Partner chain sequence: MKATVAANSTRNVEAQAEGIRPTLVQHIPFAVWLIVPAEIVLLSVVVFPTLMSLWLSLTSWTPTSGVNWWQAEFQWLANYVQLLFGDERFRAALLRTLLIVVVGVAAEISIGLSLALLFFDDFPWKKIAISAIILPMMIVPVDAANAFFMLFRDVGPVNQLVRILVGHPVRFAWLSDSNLAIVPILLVEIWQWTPLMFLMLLTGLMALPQNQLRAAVALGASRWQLFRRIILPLIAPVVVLSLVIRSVEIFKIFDPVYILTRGGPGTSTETLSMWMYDNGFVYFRIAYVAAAGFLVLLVVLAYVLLILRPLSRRTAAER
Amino acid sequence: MATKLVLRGIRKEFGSTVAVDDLTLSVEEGEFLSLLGPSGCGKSTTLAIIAGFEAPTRGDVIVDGRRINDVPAQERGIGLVFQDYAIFTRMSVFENLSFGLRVRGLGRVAIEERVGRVASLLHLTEALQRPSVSLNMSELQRVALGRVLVLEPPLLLLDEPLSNLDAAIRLTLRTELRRLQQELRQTVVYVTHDQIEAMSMSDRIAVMDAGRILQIGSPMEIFDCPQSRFVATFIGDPPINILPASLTTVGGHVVVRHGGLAVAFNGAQAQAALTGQVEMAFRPTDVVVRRDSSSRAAFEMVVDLVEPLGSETVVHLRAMDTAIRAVVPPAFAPRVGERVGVSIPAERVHLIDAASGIVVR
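Form predicted on its own: structure of the chain on its own:
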């Protein structure tokens, strides 16, 4: 049975430092939600408050309608995996994985079945009889993760659990963890600074900075409709293009311009941005690049650098003081020094208020 989690007005102070500031969040039953942000943004502190290792300065932690602020961590029934592994080094891998199940009094057959399943998921089957002291860092982290997964807790907190793993295993576990979570209908709060992990695994993402949630939504909502400069720049690889821009009115249209690169909106679309300095922002995947730059809508730029990435190619383009990135198909095969025509569809351009950093369109 999955658990619903509600955080209401959470604030956490360490002396004069505010680590979490008025954080309110609801995680639905069976939802996989990621707290995404840079180091020091308050996401791990938030997780520690949910787990009961830190007490909020004010605010409420509510699980299935029950306020649990005063419930000790060991009585909350929450599964927790930290980035730093915590296992019994004098036990074998099997003994570590089965420890919690033995404490609960499960029978031998049930224990072996659960341990075997989790060991297979974490690529630990061949290591089950090995002493934990002989494991490398990647194996230790997987054992620590397995000790919690084998208990199948209804609410699971994961604090960057894949960061110590090899790239290939990390990629596999992203998929398998998500599959297991959906199968068990667990409610998961996942802390990460890795946008790829958050985008690929989450039902929703809460982007944090300076102790606050700046935006919460599905991965594609966060990617396509960022609400601030911070969110726009933190999500996306290659990074979003952001250029200082000027606004002029031409007929019934507002033209947003950076140097020779211009995008025309109708007046209503850009009205909110007319009162201050703006920036224009657009994803590299939304840049249209053509070899024929004669079109009136195209801005001529020169290919400065080419990064072939297999399924796509990132092209760095330059013209005078304007530099942007574009993503093109590998078959386009641009050459350094080649002149191309560039345009950006108006519906894919965000306008950012330069003073506040808020997206106004």
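Coords for the form predicted together with the partner chain, given the form predicted on its own:
Chain only, nothing else included.
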């Protein structure tokens, strides 16, 4: 049932604006791939091109080795779930779920059998006779999903299906959706602007900006080894610290320095970064904060702001013109104005070429 999807050199222009620019991507059978990016990055356009609602200006959409550019949307058989769910408001849940089967002219018995199966999978059996206008958000979401699952589509496209939900229910549905996909071994392309959703659900993430894919990789690859400033900034909350830095060579080491904050690399590691202006980037969770600031390696900073979040605490630290964020456990209980020692493990620091925004280490 699962399908391999290949996009080759897709470009889409609307008038003079380029929405998608030379996008090449392949989604493996049974893979859950997220298209992640800010609004207007071209992810929804890409989805519309796969679904057949937009024709690409250039490039091919290939499903299981067959080019489907010229297949009209209603014949592609691709399952599509919309951000607003697009439930047929004039129909009951059953009518919604059976719509795809009815327009294919299936018999009553077959329809009831298949709808029943999907309804029980999605816990909608009780709701089948209810009018769709009476459903709550999570039910709507499941109906939208069920409506395409009854057709057993080879490929499922999900457009921000969780963004209209409350935080708590989003958390639950996130898990459920991922579980369901793993059970059905369904190929999924998931569009979202929420990095947490992408991180927590995907096999691989494609980070998009301005119509291009900047990086593709597993969630942890994207998190640990961002290839550009954009990806580094877009992933992770609280956001990564980025500081302009200078490079000096001391002995066999390269020292990257911003004010009093210095990180030493051995020469080979940093060689590529030796030209031009650089920035150092490190995650707030990687900052080591100690009460005693006497340690030689530690840089003394002052606690400027404390944001308790319950399971962890975000501290804003400041020293002269250096300001960074760090995450500490709540028990650390930092106080505003307190002096702390800060150090950053060299292996967790990225160097970014300031001009190009490319991560060089």
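Take the two forms, superpose them, and find the largest set of C-alpha atoms that agree within 1.5 Å; that set is the rigid core. Worth saying up front: this structure is predicted, and the values here are computed from it rather than measured. Numbering follows the first chain given and starts at 1.
- With the core held fixed, the Cα of G211 is displaced between these two forms by less than 2 Å.
- With a cut-off of 2 Å and the rigid core superposed, E176 has a Cα displacement that falls short of the cut-off between these two forms.
- The rigid-core alignment places the CA of P131 2 Å or more apart between these two forms.
- On a core-based overlay, R102 has a Cα shift of 4.7 Å between these two forms.
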